[in-house]
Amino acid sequence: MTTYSQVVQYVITGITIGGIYALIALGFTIIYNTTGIINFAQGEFVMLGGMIAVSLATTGLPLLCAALLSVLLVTAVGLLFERLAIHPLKGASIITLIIITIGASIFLKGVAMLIWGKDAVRLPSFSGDKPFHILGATILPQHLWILGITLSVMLLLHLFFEYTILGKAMRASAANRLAATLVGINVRKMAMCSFALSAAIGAVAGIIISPVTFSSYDVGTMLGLKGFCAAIIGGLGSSPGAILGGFLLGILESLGAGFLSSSYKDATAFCILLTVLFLRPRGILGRP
């Protein structure tokens, strides 16, 4: 393989990575904006999209009957987060809401184990797992049903946050609380909807990451880290910012992995999120 084709290859696979990151990013993004708390749970619900997708399809589940019914539990599994964890807990500081969410990441990743045990399972590729060549570089099917799922769910959240009533009421909510309360929204259901919403985009990350790197228990951990850095790369709040830093995440990552060692591949997130917060602390895209 020249290294043109390296480079190709490189680079394909770290958007691929990039847009996982991307989605988990605007996980993170959609409850900081609306409740000021950033939730580690965040990558628990991806590794439960996955985990669920695949028990469902193991028990014969069509593959698309068994990725919906996994979306619709682990929203509900946000839901029940938010009401008997959140909720509850109106006079709590954020830093107490925090530390909360990152006990209910490490209940979500036992309870896992217990149901799954430790090995790691596969959800079947969606079209087949024959390759196919562009430039040099090989591309699998499922990497374009990456990408193109996590276009839509971008485009889909475009739309529901600028043209629906709910979407602007969780905007609202985000720029004022306060004003948001005098105008009549309902700024704790609004909390709700985000760790619902939230929740269901992690499911997704978490179903069509799985044909490639599969899924375990403890496969949230890592990843969700990996979403709260290109959060924080992109800057905080702004979800073009969490896209952008999601696909520049895994675009450095493909790249550092290809040309120096792959055993420096999770190092080089953290890398890059320390240069960024030296450099620009608000992130690229980060209101001062």
The other form holds:
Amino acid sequence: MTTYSQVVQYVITGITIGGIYALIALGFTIIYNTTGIINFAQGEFVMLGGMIAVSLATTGLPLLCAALLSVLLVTAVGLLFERLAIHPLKGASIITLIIITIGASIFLKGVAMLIWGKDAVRLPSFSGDKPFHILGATILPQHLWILGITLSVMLLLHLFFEYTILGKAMRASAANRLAATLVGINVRKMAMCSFALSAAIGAVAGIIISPVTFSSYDVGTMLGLKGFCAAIIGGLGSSPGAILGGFLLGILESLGAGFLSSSYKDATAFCILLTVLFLRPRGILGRP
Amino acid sequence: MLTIRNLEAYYGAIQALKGVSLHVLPEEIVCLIGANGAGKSTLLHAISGLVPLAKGEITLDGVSLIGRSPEEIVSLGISQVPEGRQIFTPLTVLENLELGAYQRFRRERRRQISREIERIFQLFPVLKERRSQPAGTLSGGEQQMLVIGRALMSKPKLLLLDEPSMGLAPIVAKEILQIIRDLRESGTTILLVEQNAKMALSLADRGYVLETGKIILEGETSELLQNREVKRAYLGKGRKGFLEE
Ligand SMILES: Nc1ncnc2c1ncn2[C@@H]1O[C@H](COP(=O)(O)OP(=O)(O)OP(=O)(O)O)[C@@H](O)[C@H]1O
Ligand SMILES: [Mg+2]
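Form predicted together with its partner chain structure, per the form predicted on its own context:
Starting with the chain above, the whole complex follows.
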């Protein structure tokens, strides 16, 4: 394998995992923008998406049904989470709410361990595992699925926020709470919508990555942290930033793992984060 | 149309309104004047359901508003232009206007809302020119027009205006005043809060003077303009003396 084809290989792998990071980062961004909360349970939505889909698929349900049902169920978890843990605490400080999301993350992980045990499981690839070759690099069909679905979700999100009144109302609530309330938007309901939406996006990420990196009760922690890094690198609160941060992180991490050492893979992410924060404390596309 | 009786409002232990009573009749412009911290904004916030601790009675056409959520109050027909040009900065001018009709999207057709937007554009032609610009890039006067336009998008029975001329150049302030006059011509009922007493009194039919949470004077604007107390405190020394009150 030439160095050139190695680079292509690592970049392609990086784009794939970067797309996943970007989706998770978007989940962080949506909740942060509408509520100011950093939801550290975001990774658990990813974990649940994968685990539930695998469970449903093993009961013999067609893959697509299992996936859709899993997204629905995780969305319901997101809604319940907001209703039960965030909503009742009227007037609590943001920092309290963030700590609650950490608690929820630990709780969800514990419940997942009780239900599914500690073994890693895997959703079958969406269209087989027969690799093909481009520019000397080996690509799995699942990589294309991941990229395609990631881009579609991003496009749908864009359409939702730009062209529907609910999407606009969510942006309005983020921009100016008082004004939003005065035009008759229920800002707290928008918070609920943001949790539901983020949970759904997280679930999608967890489902499409499962055939490649497997699912287990504890995948949420690292994926959530990486997604959080991506959001910070891109500039917390900026959706284009989240996407950029996700892909950047994925690609650099994959190159670092390939050329340096794969045991430093996770360290790479945090080094990149520190470097970006050092050079540009607000993140690449963050606004003051 | 709007009747308020013995309204009290608290921020924690601080009592901002100490038994305010006032009313607004259909198609009237009523102004409320008073110094900084008198409680004018608190009163408007209480009407819109934003003050958690409000006691007393507020009714709109006989329907009680106390205890209702801000959304319900908007849907009952009260729209507020809060102080300080509260726009949705990153959203476009058009989106800001659409959101003014947020509650109407459930009941009405898109076409009706577009027609309403056209009507607002006739009222404020400059907004039409800037329709796809982020609202944050508008000048102060344009932003104020946008907030008024947005408030009108819900087709309110009663419009609450909190210091619409604050911080605007005199010529722009005049323009806003003209718009308020036009709105009255078209039959909108308005409760106007102003620190600039001269301006408010020249515009309104009736007025109330609020001081540290209490109404100390009320009457036809022509009477208030002649009142010695008002002249001394709010007109004679102009805005500067007014701030020292
Ligand atoms: N959120 C709040 N928390 C605590 N106190 C408040 C709050 N809002 C207003 N107050 C107090 O209530 C009183 C009335 O305030 P309000 O804003 O209603 O005055 P105002 O007449 O609108 O003044 P201005 O002309 O400066 O706008 C003031 O003493 C103010 O400090
Ligand atoms: Mg005020």
